[in-house]
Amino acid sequence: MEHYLGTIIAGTMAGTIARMVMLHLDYRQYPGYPHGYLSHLFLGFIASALGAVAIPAILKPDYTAVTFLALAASQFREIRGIERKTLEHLDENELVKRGSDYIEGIARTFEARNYLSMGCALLTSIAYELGRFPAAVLIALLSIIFVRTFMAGETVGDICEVVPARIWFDNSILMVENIGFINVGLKEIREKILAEGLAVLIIPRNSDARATIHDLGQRQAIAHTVTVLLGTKKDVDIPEFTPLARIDPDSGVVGLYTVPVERDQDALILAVKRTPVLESARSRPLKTEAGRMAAR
């Protein structure tokens, strides 16, 4: 096994490195504490030790360690559930949650990520073995390039236009340009929305991207990155202040609404842009009659 060893020690490397690349702190702000992050990077080490070395055990061979890669992706079928409850539990105390929908997307990504360290690892062991250290360097940067490139994922901003809107009140309704939102009774209450809150629209590019943006889960996930990023001045007893985001069913376009810390609409408006759309949001192309005449 001995002679196996660089093979090992670049594949694990590879895909530790990988697993480092991946998994950074960004706006979602989680994993945010020191135990998640260790915890992580060392659940993406043991994917890459098994990604190596399930070449030399088919080279030498030995059939019987390849079976550890079967067992080990059922453990990492276990992460996702693990993140989806600690998500949970985090959620509970959020004043703008994140939505199930958006939680289960997060939870689906760690544990791809895992099956993607232990790929890399895996490619990197077999460029050692056919073309020794030149090749598994070159194989794993383009494995680190690949998945950094891979878990970039859509944004909104690429499927919709985002612009500033007007924000006002129709006696007591809050209106978005002509969305109406929620009535809101208290004179010294609209006053403050009128001189403090900020409004986008969201003005989806084709049907697809209509269907997507109309999805409930992907509403609340927009409104919790924009609270994440700009603040905001809902409080357990100001329910007037939660951000909202409400669709116009005639023509598909989304307002959102905030009253945020800092009040920079360029701001808000890259921050709309900047939040991922969830797969359980996807939709794809329509085939149907109706769905080509929607199109036109």
The other form holds:
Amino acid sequence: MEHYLGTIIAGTMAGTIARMVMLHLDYRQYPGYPHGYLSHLFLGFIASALGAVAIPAILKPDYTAVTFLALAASQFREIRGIERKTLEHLDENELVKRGSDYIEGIARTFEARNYLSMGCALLTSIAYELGRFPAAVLIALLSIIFVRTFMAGETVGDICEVVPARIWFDNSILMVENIGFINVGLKEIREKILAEGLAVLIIPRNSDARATIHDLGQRQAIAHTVTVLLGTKKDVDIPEFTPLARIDPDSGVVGLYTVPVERDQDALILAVKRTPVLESARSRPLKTEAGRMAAR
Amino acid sequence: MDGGVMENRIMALVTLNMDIVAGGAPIFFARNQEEQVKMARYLARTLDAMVHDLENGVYIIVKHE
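Got the form predicted alone; could you also share the form predicted together with its partner chain?
Next comes the full complex, and the chain you just saw is listed first.
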């Protein structure tokens, strides 16, 4: 009995630590509600405990005990649903919405992270069985490093160049370089936009990046991130200052316009670059022959 | 209307020339441009909507959702 206790403790600890490390990555896409942290940490602990007892169950031998892993999977799928619902409710009152694509991405990530901590716990408990403490520490470290790099995901900065752009008005049409945005009828608003607005061009590096960045959900996610990090002068009765991302149909470049509270061009570029690439937006036309031919 | 798809509704028109407007939305007649801008601004703020200039003496107040 004591023999298995070490295995279970080692696995559970490794999995929980892995979940903690992944929580640290969350802050850019999830507000730091202490209760949110706590519940996710606790679920990560449960997932790790389930992963850790699998090996002792097989060794005992109690093969049917492994079926509870399937039970755990359905449990964690529910977490995705809960997470999605919470975020959708919160999104209703956001001035600049996250959008359903972003929410789905966050919810899916939360589900997947529980599986990752479960896997981490499983591997560590196997290592403990085979090589005792040193092996367990080594495998735990390796798997934590793996989840950290694996789950960090791509950002817009990885697939696109982001450069400052000029805002100007073609009569009453708001322009960012040569991309037309919206018609702004009131002169005082036009002057304020010229004085306080900021814009960037997001230039995709290849066809894959272009397809990703053209996704409406992805553009919405960028607008949301920019608003969270730099603020916005938009209010319900001043819709003119809504951050917008529009494409140049000829070149495939995306222009982004915002009227931030903190007017800092470099900060805006950084905010756009660090927006995560959404799983639902990511597409790979270059993986197909038709896509490669079209890109030529 | 953030970044993505919008649903737009014309809430009102403010015109300097009654001859070129008609239709379902409420139409407000302004006597001069100064009055037109003021009316458009007030309407937009009241309706949480946006002023668009058609550049032919007509402003439309549009709600983007």
